[in-house]
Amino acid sequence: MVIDITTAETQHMAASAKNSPIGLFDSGVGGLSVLRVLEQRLPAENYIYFGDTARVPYGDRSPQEVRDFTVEIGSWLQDQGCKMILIACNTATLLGMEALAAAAKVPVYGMVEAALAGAMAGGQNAAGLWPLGLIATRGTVESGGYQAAVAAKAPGQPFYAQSCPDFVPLIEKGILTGPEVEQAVEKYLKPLKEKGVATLILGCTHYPFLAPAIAAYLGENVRLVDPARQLAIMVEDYLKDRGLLNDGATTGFREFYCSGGSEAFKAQGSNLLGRPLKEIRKQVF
C-alpha cells in the first residue's frame, strides 16, 4: 500500500506531539503541588519540571526580574520540546506569562484564570463564596493582578489579599508542620479570619502544602481553593480538544531540574511527593 508522504509525515509528526512532555516550572520546590495534581489526572503524560531554587523567593524580585526569568526558563523548556507550558507560580504568571507567551511558540498556561475559575465554579453569585480572599507572595499580592481581575468579574464584591513571606521559606525548608508553621499560619491569616473570608485561594503553588494547617485554623466552613486543580482540567480540556493527548497505556516519564542544590532539591521533592527522586538534573542561566 502506498501512503501519501504528507500524509505520513502528519501522523509522525502527531504522534511526536502526543508524546511531547508538559512543561512545568516554578521559583522552586512549591510548583510540584501542581505537577502532584497533573499527576493524578494525566498520568500518562511525560512531565519536565524546573525548579529555579538558586532565585527563590521570586515574591521579593523586582517585577523586571521575574518577567526575564519567566521568558528564560520558558524559552528553554520550549528547546527541550514540550508541547506546552505551565507557570506552576502565581508571581511569574502575573508578571511574565504575556512576555513568555509572545516569545513561545507553544501553549503557555498560568495559574490565574485557573485559581479564579476553580474559586467561582459555581458562578460568581454562588452561596459561600464571598467574601473571597488570597493568600500569596508579596508580589503577586502587590502586583494588583488578582485584584483587577476579580473587580472584573466581580464588581463590587467583598475581596480581601494578604501577602504570606514566611511561607515559601518554611516549606523550601520542607518545614510544613509545628510550632514554626502554626505561628505563621496565625500570623497571616487572622486578618483574613476576622474578616469572615467564606473562600481562600491558595495564591502561591507553595501554599496547597501548608493545606491542612491552614484548613484546622480558619475551620471547616472555609472552602479552600487549589488553582492546580482547576488548571489540570484546563490542561486536559486543551490537549483532548486537539488530539495531543498521550495515549500511553504506562505512566509517563518525568524529568527534574534545578538551579540549586539537587541533593537539596531531592530531599525536598522526595518529602513533598511522598515518593523517592531518582535523579535530579542541575540546570543553571
Contents of the next structure:
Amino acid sequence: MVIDITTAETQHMAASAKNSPIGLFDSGVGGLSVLRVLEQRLPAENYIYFGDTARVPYGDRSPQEVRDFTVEIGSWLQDQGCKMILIACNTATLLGMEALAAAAKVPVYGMVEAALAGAMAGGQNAAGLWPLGLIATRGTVESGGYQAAVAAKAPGQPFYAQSCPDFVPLIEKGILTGPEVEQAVEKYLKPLKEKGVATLILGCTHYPFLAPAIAAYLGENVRLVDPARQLAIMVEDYLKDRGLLNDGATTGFREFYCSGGSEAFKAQGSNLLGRPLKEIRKQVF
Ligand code: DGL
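Since we've got the form predicted alone here, give me the form predicted in complex with ligand DGL too.
After this comes the whole thing, all chains and molecules, with the earlier chain placed first.
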C-alpha cells in the first residue's frame, strides 16, 4: 500500500516531530549522566527522563525481568509522544534493547554501540586502546554482550570485564567521594590496573559520576570512555539526517519521572546535575 501525503503535510509532520521530546530511561539516577551530555550537545531538544528507582538496581535482576521492564518503560515513553527512545542503561540495553526495538514504532538507541565507537575512536592516543577494560553491572558482564561485541570488532585483542556491584547503591545514595568510594574503587579496579588497561569503558551510566575517583586511582595514563559522548553524536546525526533536530533558539523542556520516592530523586538528581530539579512526577508500572 502506498500512503500518499503532500509535501506540505510532510513538512508539518516534520515540524511537529522536531518539537517532540527525546525519551530516556535508566534504573535510577544513572541515566542523568547521559542527559547531562545530551543537554550540552543538544540543548534545544525537549527531554523526558524516567528513573525506575523503585526497582533499582537492574544489575542484579534476572535477564527476563530487565527485558520486561525495558519494554514496559520504552512503550510508555513512546506513548508520551517521544520521537526516539534512548536506553540510558547498559544493563537494559544488553538485556532488553532487542525486544524493545521489535515492539517500538520509534527508533531505539542503546549504550553498547556508542561505547565501542567511543572507545575505538580514541584509540590512537599515546596510551593506545589495548588492553581494553570494561566496568559494568553484574548483569551486563554476565550477559557476555560486550565481550562478543569487542571480539567481533577486534578478534584476539586483550579485553577485561569487571563487575562492580557496590557502585550503584553508593551513587543512588549520593555518595561519590570518601573512604567507602575509595575502598570500592580499589577493590574493583585493582585487577584491571594490574592488567595494565590503557582504556576503560564506563559501562554503566551511573559510573561517570565516580569518574573523578576512578581517574584518581588509575592515573592519568588510562583513558576513561563515557559512552554518552558518542551516543549524543549518534542522536544528533540521526535527527539531522531526517530533519527532526529541534534547532530552536530556546532551551527545551525537561520532564522527570521516577517510580520510587520523588523527594529522594529530586535531591539526588539536583546534586548530580548541579541544578535544582523542580518537579518530579511519579510513574509506577
Ligand atoms: N545504570 C545502569 C547501567 O548502565 C544500571 C545500574 C543498575 O541498576 O544496576 O547498567
